[in-house]
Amino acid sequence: MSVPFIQVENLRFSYLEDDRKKSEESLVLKDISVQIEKGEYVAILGHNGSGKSTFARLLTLILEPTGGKITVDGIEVTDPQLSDEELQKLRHKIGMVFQNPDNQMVTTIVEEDVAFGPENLGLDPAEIRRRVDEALAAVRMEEFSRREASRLSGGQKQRVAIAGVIAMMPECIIFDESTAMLDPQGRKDVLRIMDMLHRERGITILHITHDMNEAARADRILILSDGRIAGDGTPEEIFSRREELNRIGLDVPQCAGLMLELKKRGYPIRGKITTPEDCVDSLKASLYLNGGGTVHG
C-alpha cells in the first residue's frame, strides 16, 4: 500500500503563543485530517477566514502546528527529534507561490531572482544556469530574463515567483491565491501554468482560492469552513451540494449553476458541468435528447 505524499492527521492551530491561553474558540484550524496523493491537482476554497493560508502556511513549515501531525513523502516533519539536514530536505519538497509576488522576489533582475533558491542549495554554476533557463522557458519569460523585475507588470511578476518555485524543483507546489491580484491575462497565464505542471510534469498541486471557476479546474476540491473540513470531492461532487455551499457562504460556479437550475426544471442534463466547456457539451446533449436538432456554436 502506497504512502500518501501528504498526511495531515488531527491538525489543530492557534496564533496564541501563550497555550494556557488557547482554547477552542482561538483555534484556526480544529482537527484537520486528510491524505493528498502524489501528483495531484487540488483545489483548497473556503470564506475568508476559513483557515486556507494557515493550512498552507504549515504545510510549507512556516508555521509550526499547536497540536496534530503532518507527513510528507512518509517522514513526520512533526517530529521533535527531526534533524535541521531532514527538515531542510523536506522543506526542499514543496514550494509556494503567494497572492503578491513582490513580497516573493529579493533581487532587482529576473534571471538573478529565479536562481536565488537554487544557488542557497549549493548547486554548481552550470546546473543553476539549466535551471534558471529551464524555469523562464516553463513560464514563458525568457525574453524578460535581463529586465528589472520592477519594470513587469504583476502577472509577469507572478510568473517570474512561479519560475523560482519551479527551479527549486519541488514534488508539490502551493498556490496560496496567486491569481487574485492579477488581471484577466494575468490570471489566464498562471492557470495555465499549473495545468502544464500538473499534467506535463506531475507536480503536486496545492490551488487555495475563492475562485469556483478556478476550483472546477483541480481534480479534486476541499472545502474549509471555520476550521474544519466541510468538504471533500471531485468539483462534480462538490458542485452537486449547492445547497450545502451556500450555508458556508460559497456557490457552485455560474454555468454549473445554470445546469443545476435546469435539471431541476426536469431538462436531461448528462456530463459533466464544471467548466463552461463542460456545460456547453451538456446542453448541446440536452438539445439532441429534447428533439432539438443540429446545434451550431
Given for the second form:
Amino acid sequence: MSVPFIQVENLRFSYLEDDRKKSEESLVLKDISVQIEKGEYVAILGHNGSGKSTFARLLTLILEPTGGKITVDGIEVTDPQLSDEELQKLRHKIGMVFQNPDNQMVTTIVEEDVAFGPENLGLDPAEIRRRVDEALAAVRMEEFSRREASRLSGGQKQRVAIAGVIAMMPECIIFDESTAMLDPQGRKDVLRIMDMLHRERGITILHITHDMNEAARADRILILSDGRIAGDGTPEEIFSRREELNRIGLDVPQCAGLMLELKKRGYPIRGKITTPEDCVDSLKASLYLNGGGTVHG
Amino acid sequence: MNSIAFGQYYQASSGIHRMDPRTKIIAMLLFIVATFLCKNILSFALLILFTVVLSLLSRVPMRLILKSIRGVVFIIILAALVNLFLTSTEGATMIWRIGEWNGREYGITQEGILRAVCMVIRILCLISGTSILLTFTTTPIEMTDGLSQLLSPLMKIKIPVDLFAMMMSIALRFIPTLIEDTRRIMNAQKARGTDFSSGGLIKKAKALIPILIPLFVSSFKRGEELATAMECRCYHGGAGRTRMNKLHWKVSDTMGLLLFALLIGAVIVLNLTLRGVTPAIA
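Just the form predicted alone so far, so send over the form predicted together with the partner chain.
All chains and molecules follow, beginning with the one already shown.
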C-alpha cells in the first residue's frame, strides 16, 4: 500500500502554552486522523471556531501540535528533530493562500511580490523570471506585472497572492478562507483558478471554507466541528446527511436542499445534486422521465 | 491617497530615470561635494549650468522643482541674511555702515552681498540637484535596492544590510495600507461622534488617541499575518536568497558618473587657476 501524501494521526492542539492547563476543553483540535492523497481536491468545512484554520496552520507547521503525528510525503514533520532544511522543504511542498490579500504581500510591485517565494528558494534569476511570468499568466494578471499591488482590487490582489504560491511550484496549496473577503467576481475568479490548478496541474487543493456552495466544488468534503472530524465523503454523501449537518450549524446548498426535499416527497431524482448546474441536469432528466419530453429548455 | 507612498516621484521616461539607482546615489554625493567646493563666481556659474542641464535632462517640470524649493525658503532667507550682515567687514568695501559694537564694525559690504548670493545659489542647486537625482526620478523601491547593494560589502563585517533592505521595502509596501487603515478608523470614530477639527492643539492631539490605538492594534495584527505568510513562502532570513531583478550597471552609468567627477574636477581647477583673480567666496 502506498503512503498517502498527507497523513494525520491523532492530531491534538491547544493554544495554551502551559501543559498542565491543557484540559480537554482547551483543545482546539481533538484527535484528528485523516489521510489526503496526492492530487485530491478537498474542502475542509466548518463554522467559526471549528478549528479548520488551526488545522491548516498545523499542516505547514506554523503552529506546533500538542500531540499526534503529521507525515507529509513520507517525512514525519512533527518530529521534534526536524531540521530547518526539511521544514523549508515542507513549506516548499505545501503552499498557503490566506484570507486577507493585503497581509500576505511583501513588496510594492506585483511581479516582485510573486518573485518573493522563488527568491527565498535561492533560484537562478532567469529561472525566477520564467516562473514569475508563468505564474502571472496562469492567474491572468500578466498585464499588471509592473503595477503597484496596493492599487489592485481585492480579487486581483488575491490572484497575485496565488501567483506567488504557484511560482514556488508546490505540490499542494491550502486556501485558508481565501475567498471570504472578496466580492462575487473576485470569488469566482479565485474558485476558477483553484479548479484549474487541480485539473491541469494535478496540484492537491485543500480549500478551507465555511461556504457550502464553494465546498460543493471539491471531490471530497471534510467537516470539522468542535475540533473533531464530523464528516468525510464526497459532496453527495455529505449533502444526503442533511439533519446531521443542521445539528452542527451547517446546511446544504439551496439547490441541493431543493433536490433532497423533492426526493423525500417521492420524486425520482437521480444524478448529481452538488452544484446548481448538476441540479438543473438532474431535474431535467427526471422531468423528461415523468412527462415524456413535454418540458422545454 | 496612494500617491503619498511614492513621495515626489515623477513618472517620465528620461535618461536620468533609467539610470541605475546606485549611480544616482553616488552621483548625488559627488554633486553635494561639488556644491561645497565652489569658491568663485565662475564655478558657481558652472554649478548653475550643470543643475539646469540636469533638470532639462530629467524632464521633470520646472514647476515641481520650484515647489520642492518652497519648503526651504525660510532656510535660504536665513542663510542669506546671516551672510549679508555677519561677513567680516575687515578690509571689505563698505556699502552701508550700520555701526560699531565691541570694537567691530557692522554693515553691508560688497563681499557680504556676494557671499549671500552665492550661498543662496548653493542651497538652491543643492536642493534641486539632489531632488532631481533622487526623489523625482527614483522610486523608493529602486532607492532601497540601490542603497542595499551599495552597502552590501558591509555584510562582510556582519551588518545585516539585506534584513534592513527587507524591512525598508515592507515599510514602503505598507504605507498605502496604513493610510487606508487610518482613514477607515477616522471615519469609524467620526461616526461615533469624535470631533477631530475643533478645539485647541491639546484637544486635537487628544482626539488622535482613539485613532492611534486601533491603528497600532491593526498594524500588529497585519504584521503577524505577514510574518506567517512570509514563513509559508520559505522566508528564512537573507541567507541563500537570490534576487530576480539584479541591478545592471550600464555604460551610460559609468558615463554619468564620469560627468559628475568632471564637474568636481572643473570646480577644483577653476578654484586653483582663478585664485586671486576673482573674489574668493568661502
